[in-house]
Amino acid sequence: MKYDIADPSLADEGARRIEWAGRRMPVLKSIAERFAKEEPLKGLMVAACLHVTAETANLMVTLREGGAKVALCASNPLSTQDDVAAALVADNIPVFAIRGEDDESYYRHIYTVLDMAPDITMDDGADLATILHTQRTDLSPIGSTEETTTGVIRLRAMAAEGTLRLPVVAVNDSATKHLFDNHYGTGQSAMDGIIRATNMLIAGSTVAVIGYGDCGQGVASRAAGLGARVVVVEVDPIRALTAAMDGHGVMTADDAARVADVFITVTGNKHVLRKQHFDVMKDGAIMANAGHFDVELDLEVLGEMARDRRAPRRNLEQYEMADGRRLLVVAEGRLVNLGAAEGHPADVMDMSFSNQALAAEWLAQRAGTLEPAIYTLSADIDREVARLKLASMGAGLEELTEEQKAYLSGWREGT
């Protein structure tokens, strides 16, 4: 079996991990069993390119026993633990994934899975649907999955110019993936980094969120309930709107930049806080980037106007400007919650992933029947991943009555 990871010795470290990860992942382990008895991917390569962690151990783990072959590779160059790498391959997962790559090994690595000429590819960004549609126009898989909003951004732009050639699950799309791992998870997460990084005291600090979708609205409220004065910088006049009735400030990127202790980047666009904004910004000021690519910080010009760079403690690098300001970058500006900490709890990655394990099904049994396009999952889907989450919860679930289904469905009973 071929692989490339950073350490195999790693691998018993990794199992405890992926085994600590599964125990909070109740739905995808209900998935799994289905999927052992079933075998709905029997027969199928499914390649991956997700974050190389114990939640996407757990999935990689769930689709195998639905019958596929799987392989793994990072879809970022800092969200691979190595040690989950391990336990992986001496579970015979070819993976090709370490941390902290380059860039020319992190698309050796993509291009090593789809050499593989995968039947599903299973995407966190998009980049390997990309490749396929530009430079491996040989492969043609029944289908892909996209995780996360930027992926999915950019699948939409492919459609949108009629380049998408083949059928795509948007999973970010589903309600129990981004309604909770972006808003939950990524709140969690990217405040777990940051302190990780820093060890900073958030209560009665002033951070800003550049983005406020669902990632942004977590940040957001994750940052406030540690104490924060939040404000919010925005383009979208309905989620400006909305973060005002939240609570937040809602400001320019301008004004943000002269008042905040911390700014964390959510918007899965390129160069947010840029010159204008470092210019002006205090000493000590932190940035973080909670968005897919580490293009939010414009950090080669950041890079152009420092005298000096360091590092003073690990995932975090210190900007000494020419006017002795010292601006502090975590995580190299990449994907905070993952750079600088474990990522999204297992808890909401029990949902998200049972998403991508039912969305390979779904394109397993339409295999060459579906045009190229987005799909998303149907709301029947949707509501039993949620069934099955609040019933790990031990939650209660109310009932309709029948007199309560025949009022909703009809019209004539008004008073």
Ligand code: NAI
The other form holds:
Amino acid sequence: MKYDIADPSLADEGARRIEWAGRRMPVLKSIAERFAKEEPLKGLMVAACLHVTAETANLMVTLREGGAKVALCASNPLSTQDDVAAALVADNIPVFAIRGEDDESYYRHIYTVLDMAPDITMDDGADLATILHTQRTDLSPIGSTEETTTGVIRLRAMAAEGTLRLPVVAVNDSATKHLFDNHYGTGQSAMDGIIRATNMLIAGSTVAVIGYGDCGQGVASRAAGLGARVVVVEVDPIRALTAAMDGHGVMTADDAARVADVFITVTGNKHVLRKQHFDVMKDGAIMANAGHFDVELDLEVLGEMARDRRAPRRNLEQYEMADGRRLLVVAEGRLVNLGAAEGHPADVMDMSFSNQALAAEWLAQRAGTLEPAIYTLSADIDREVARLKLASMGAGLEELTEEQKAYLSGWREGT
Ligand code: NAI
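Alright, leaving the form predicted alone aside, put up the form predicted in complex with this ligand.
All chains and molecules follow, beginning with the one already shown.
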């Protein structure tokens, strides 16, 4: 079996962490049990480009239970957990990912999994799908699945341009994905990454959250819960207004740059913090990015402005400006929750990856019948994932009585 990982001797530690994460993924486990009986992916090759974490390992095992051959590469050069990669290889799942790999190695690994001629590709950021549309147009998988907002945006741009040539399931668009993973997962783990990298006290500090979407709302609420004064920067007036009514300050990036101690970008956009902001930030200001790509902070310009660079702590880089101010960047401006912490907790990835497994099954059931387009799993699947998660939490779910159903579907009874 071919693979490329940092250190096979880390397999035992990785296996323990995969097992621990698996214990907190009961919905995925129930799907794995059904997959083992029904083998809906029998004979198919699934190539996944996802963060190589303990939770992803549980998804890979679930897909294999379903009868698939699987291979995994990383969707970010800094998010690979080398012990998990080693444990998967020891379990006969080929992995091509090394934490901290350079661009050349990152893309070589992506090409390697595509060389296996997958029937289904799984993306977090649309890297496999993009290459299937540029260099590897000779391959025609049944379809693809996409985990994150930025990937879905890239794929919708392909569809709008008329160049999309595959059916794609936008897993991010399932309610049981983006309302929970993006909000609670990013909210908690982004703060976790900043705290691990700096060991700073959040209480009493001013935290600027740039982008108040599903992720940003979670980050802002967790920062506020830790005692920060939160200021939000938004370009969308509805979301800016929501932030204001959620009790946060709302201001432009120019104004936030002068007052914040910590900046967290989570927009999916480019250069949201740039020279004009670096020029006015306070000495000691800390910047982190939780958006998919490492383009939200203009680090090229920051590097040019700096007269000195050093690393005061692991996962933290200090840029000293010509006037002596020190600006700090966590995890090279890459996804802070994966670069400086362990990514989302398993409890929430349980739902995201249940949707991924069900999306692969959905594509397999419809092989050859789907038009190239972006699809979303049905509301019934969403509700079923939510029901299973609630049951695993021991929560009760109220049911409508027949009288209530009739009342809600009628219009005559109004007084
Ligand atoms: P979203 O579309 O719900 O929110 C993004 C927000 O940023 C929007 O409200 C938009 O108006 C705002 N925005 C865009 N440009 C801006 C600018 N220049 N200044 C201020 N605000 C701006 O997207 P979502 O789901 O919150 O995802 C955001 C990013 O986080 C994406 O790149 C997504 O892929 C990524 N993501 C990261 C995760 C992680 O583990 N760190 C998990 C899930 C998503």
